[in-house]
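A lone chain, given as structure tokens: the form predicted on its own.
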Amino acid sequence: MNNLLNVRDLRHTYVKGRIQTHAVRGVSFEVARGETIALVGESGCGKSSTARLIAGLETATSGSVSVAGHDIADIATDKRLRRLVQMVFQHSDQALDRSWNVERIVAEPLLRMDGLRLSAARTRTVAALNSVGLGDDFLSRRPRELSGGQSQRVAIARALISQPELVVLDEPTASLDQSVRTRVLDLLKRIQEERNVGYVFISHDLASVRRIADRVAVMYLGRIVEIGRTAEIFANPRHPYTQGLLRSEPPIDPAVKWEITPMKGETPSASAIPDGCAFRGRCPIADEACATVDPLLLPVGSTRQLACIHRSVDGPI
């Protein structure tokens, strides 16, 4: 497979004085053209840090990220390559410059990367707005005049105007109500089908993940503990953490009934990661071996990988 995105042994440690916070600890995965992979997990699991590293907004401590065969370090510093990867943030209203109108906001990548004047970029700006369902009457509007859904559409238009091959979406629907969320997800799927763009979709909203993602990578304390096809992960989660994550959320299918069961315990600090399996303090099947063995992410069948020494664990929801 000719992958669009390749992430290999990605690591990032934030250092503040004597405290080292290990936010990303050896993450590896790939994304094909036209594919969506979702990174899911509790707050603080490293999803957003991974997203920022992939987008070139931060520099990894070690490991590599390449998009369309180009190293992310080159993409971040070369205007000609910068268009390859763009990012959409969670709080679109905060990510939009409130002193600019929508035309200036959406056209900004063209002004920076292509050196165009605002007037010269107008045709492409209008086309970008039209692609997300907004007319040219939005050109003169300011962010304060936009609804949450409209702000997110403007942010998506800005990300798409440079015709990127990869878009990193960090909680793009978190601040939207259900009806707007559905429309934004459908918009993203349509754009993907039209342009064959790849998505890295960061979310804690499992319903949105199930709707848009081809594959799911479950993260815990800076690592991927399970990765596989979306339908397989939701139908038969294999890692105890994935099982707990799904059990702690309302069922995606209203016809399915189960008692919502929050996971016990708290995630350890990323600055004091325990020996062995980092999840063992919260795991219902942990034993003595889990205190000494740090499990690797290894294949289980042809379409899934799992990081658990109890690799036969099977737990359909």
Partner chain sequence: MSSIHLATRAASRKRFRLTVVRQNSALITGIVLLFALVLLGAFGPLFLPSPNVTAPGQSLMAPDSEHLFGTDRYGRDVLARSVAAIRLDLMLAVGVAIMAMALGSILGAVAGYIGGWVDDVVMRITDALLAFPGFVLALMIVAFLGHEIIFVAIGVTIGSTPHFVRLARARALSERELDYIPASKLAGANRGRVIFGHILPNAISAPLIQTTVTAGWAILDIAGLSFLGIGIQPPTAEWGTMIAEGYSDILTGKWWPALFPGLLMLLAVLSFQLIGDGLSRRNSL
Second form
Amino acid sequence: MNNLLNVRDLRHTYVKGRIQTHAVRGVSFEVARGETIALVGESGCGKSSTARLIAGLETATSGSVSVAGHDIADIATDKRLRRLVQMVFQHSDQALDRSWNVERIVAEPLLRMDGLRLSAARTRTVAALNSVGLGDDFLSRRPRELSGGQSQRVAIARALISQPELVVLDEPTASLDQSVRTRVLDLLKRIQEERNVGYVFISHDLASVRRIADRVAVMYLGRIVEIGRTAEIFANPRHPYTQGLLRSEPPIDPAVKWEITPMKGETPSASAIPDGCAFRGRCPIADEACATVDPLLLPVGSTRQLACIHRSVDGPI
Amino acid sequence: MSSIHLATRAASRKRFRLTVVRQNSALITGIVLLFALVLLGAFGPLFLPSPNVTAPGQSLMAPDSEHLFGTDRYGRDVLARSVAAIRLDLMLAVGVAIMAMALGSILGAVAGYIGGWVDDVVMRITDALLAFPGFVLALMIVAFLGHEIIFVAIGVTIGSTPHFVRLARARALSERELDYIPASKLAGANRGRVIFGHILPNAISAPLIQTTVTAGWAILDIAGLSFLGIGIQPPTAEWGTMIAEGYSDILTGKWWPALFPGLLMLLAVLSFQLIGDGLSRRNSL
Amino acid sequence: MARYLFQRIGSSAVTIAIMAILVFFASRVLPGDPALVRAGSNATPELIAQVRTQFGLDLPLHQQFLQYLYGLIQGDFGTSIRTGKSVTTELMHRLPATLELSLVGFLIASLIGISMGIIAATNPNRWPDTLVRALTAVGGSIPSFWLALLAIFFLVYNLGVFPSPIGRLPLGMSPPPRVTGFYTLDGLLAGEVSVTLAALGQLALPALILGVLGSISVTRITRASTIEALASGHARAARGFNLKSPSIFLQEGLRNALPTVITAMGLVAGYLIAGNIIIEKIFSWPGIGQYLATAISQSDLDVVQGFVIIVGIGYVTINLIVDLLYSVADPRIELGGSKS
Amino acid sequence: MSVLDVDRLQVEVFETGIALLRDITLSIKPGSIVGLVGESGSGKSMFSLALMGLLPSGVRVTSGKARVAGKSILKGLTNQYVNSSREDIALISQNPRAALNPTMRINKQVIRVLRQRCNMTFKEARSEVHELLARVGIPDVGRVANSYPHQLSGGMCQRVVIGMALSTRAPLLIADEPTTGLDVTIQAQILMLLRKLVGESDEKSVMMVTHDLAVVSSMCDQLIVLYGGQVMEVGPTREVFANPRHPYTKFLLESLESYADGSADSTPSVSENPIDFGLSGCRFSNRCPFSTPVCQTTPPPAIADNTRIAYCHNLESI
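Please could you give me the other form, the form predicted together with its partner chain, since above is the form predicted on its own?
Let's see the whole complex now, leading with the same chain.
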């Protein structure tokens, strides 16, 4: 029980009318203290649903999430445990209540969890703002007076003020300009070093993943298809989906001629998942076996797992 | 060249300002109009004869310098009565609109945020109430409760509330999807805190604008009920009652007892409408 | 499609049921003694007791409720205390008069509303638009009964453009044999063109007033939703493709405003059914509105109940039609559910 | 002859006189793909709207000239947009789903463009639809042609829009954030398609309006960097990436590279101040680490160097 976060066979199915949407289909992983795991994938891969389940914003259909030994159901309902998991959201322009000022926004966890008054929380609020690089002149500002980067810093300050042990970062830089992204990521990294907090980092942006994550889990249609150390995955992707994903990212060096065969097709709907391997419709190496076998996520080497029946043997491909 | 250029630029900029003023003119006209009516209602009675003093010898006198709006069939001064009605009608209408706004917004925000069966129940009832124009609803309630001012107020309030429920619920549903709501849940806020601390303050602007329009409608509904004889009863000076009393006179060519109260009512409703229009334009800009 | 229709009819039935329950509770449970209201405020205790027994108001509430429901299911809205006749019969007898007036009013409202809306939307923020906006602002503020009185004073008594407001036919003319209940149609069916013309003449002014008042919201919504549609991404893209302006106005503007306009027309249709209580009273139009106006001033509560339920059913039916048309007009609505 | 020639174009908010675009000068050669890059608020979308004559109400072109395929698109003292100019431009807009009419089936929309832009008869246009859709790599042509936009994915919709844009035979294609909001694998499909289709013709030029430097680096021959409604730097993509001259371009590229490879942010103190449209000088001067007093007050001069232009007072000293 050394892990900060344990996710075991997490599943989540939404039912709307007669349509069942299988957003998360058996996801397991763990995160150590001070570690960052990135969940990457395209829209509909279930990474955001997983994030909400881990934060306790929704209840899983089955499976378990535990943080620091506490079940997420207890954390979500118990005020004393609630501080353990916090979250930073995607849209910088809607992450803050526009009718509140920065002081109340940042102090809200202290007001609710610890029953403090705003004035009693002042010192800690200022400290939290300072820790994200904002001065106390921001206290009385309104969200509409903040730039995207500043909004996201305020959101980070709010997430950190209750001293969480795990922070779920749901595409925290997606709505920011390129030049601001780097700074926000660096800020998150620095905070992690200071506080030894664990991160679950959700992103579709591979560059930001490479910058911040210790390990990467690549998701497709509600499953993890490949998981391993960041450097390993980027240097030597083994799942055909991971390979296609990395290849699709345009290179930033104009001297490199970008000439690829893009991955074919589009992600099927999560309410009509193909039999066998869910990726086979887009996979360049799929054969008949893939239509019948649903590949398990199996270890290849000591630090890596892979869900592909053609790549289950260890060794270079 | 450059001077010509500057001149055309200045000219078109002026044209642009004019359109801006024209766009805001609704709001300005509305506020001025309402303000004038309120002043008239507050201080007018000080300078006018009592609205209820009858003078049998002076019945149905055409407008002249003594009675600017003429007299009705009991010899009462139509101007004094029309002005006396401002206070009653405006206060009643504004009170009704505010009550309906408060009730409807809270119900709508709660239903929209909590969802599930609470939402089902609230919206089912709202839909059933919306199956009637507010006027019919008010009419039914007044018919069942009795013909008194308080029941008229209750009736028109209930008739106006469903719109606010709809409006607030729609806003609550979209607010609920914004990231700051789960963020405050993670901060430990319970449902009540989320609804009253976050959802309502952000969802309230549309209902607030709707309140002014509703006040206008409430004037029409209240007067309509009185016109049918089930609202405010004579001899109280009220626009609808006065028009009803002037109804038979108009057929004999005496148009003033019905015309003037209607004109004032029109201006009152128009002022609320213009303010509502102007506010929603500003809000959407 | 059939499945969707059944679902919608089912939910309409639920709405009507809830409405009926609300009406019952409004009449029995709200403060105020129903027997007292019915007997009148000057009634003797004996009379009140008699009214109580006569209307079953002395029974326990749940029994009253069951009786009321049982009656409703059989189409029995009770008895008028004023005339002693069945409320259902009286209302059904008067319904065609109201429908005829409402229908013509609705057509006028749609015609005026949609054309004014289009005129305004083709010239946003220029003088035709400003004029239309000013007209709708004033029009939306006019009390209907006041407008009707002024119209009668000027157009009937001073100018004589329209006949006297004395109901569906001039004095001395007898109605045509009843087939549809619409005098204009029945006159034609019976071959009495003079009756049809006379009926149309009587109909003209009240229908015009209803139409003008009803056109306000159609105008507003046609204008607003067309302008909104013309400002949308696909309208901009169509201009980006340099498509022709009339084509853009029709396909990007009006076509996409259509679902909203249909909704507005539905609201107006509902408003007209009820909104002519006052107009019918002023024009002595023998429809259900006038019947209600008389009944209400005399606390004839079963008539009020019956009226409310009939109007409710009418309104729910209109909503059903609107929803069906809406789903045809907007391909994004999947029949049977929500916007995708 | 250039496909697009813009000379000192100025776009202002009328009410306040704030210049959203200031002195924009640039040109695009036939057969090239040019990237117009900028972060939010840079005015890149405003510029493409100005070229299309689709500026929002209250915003006008106040001075400057613009020619598309040699024809002036603005006329007279008031800089009114010449409506027929749009014949020479086709727009591929952001959010392809919203760019298609939700109440029309795809085939009707395509037919409409073909009839009105290519003077085809209804029959000709109808027989052309399937071929057009197939050319943009749509696999299931019959089904897609019969669908409404909401029944298709964003990628499919963008293919349809690209197909319609190419069918207009306009020499200039403006692609406004054509892949923003699409998944990265779909983005790769669309970008490859766009490059292939543009490569097939020598006359067509594309102006890619984007915030994504990676897209620019892999797609564009030329690069125009915009900040606060002002051009910062213009030049061939390779040269600008290899050796940015303007402090803003430097900052942008360094943050991108350090972002990608994980190294520390080495750019000197570039502040996070928001864009100040009231600045009479260089719009970047309130963030620029090399800012001098003259930067605040005077718009920067164009310093040309061979194929490249940078707008900066202090190029020599940096």
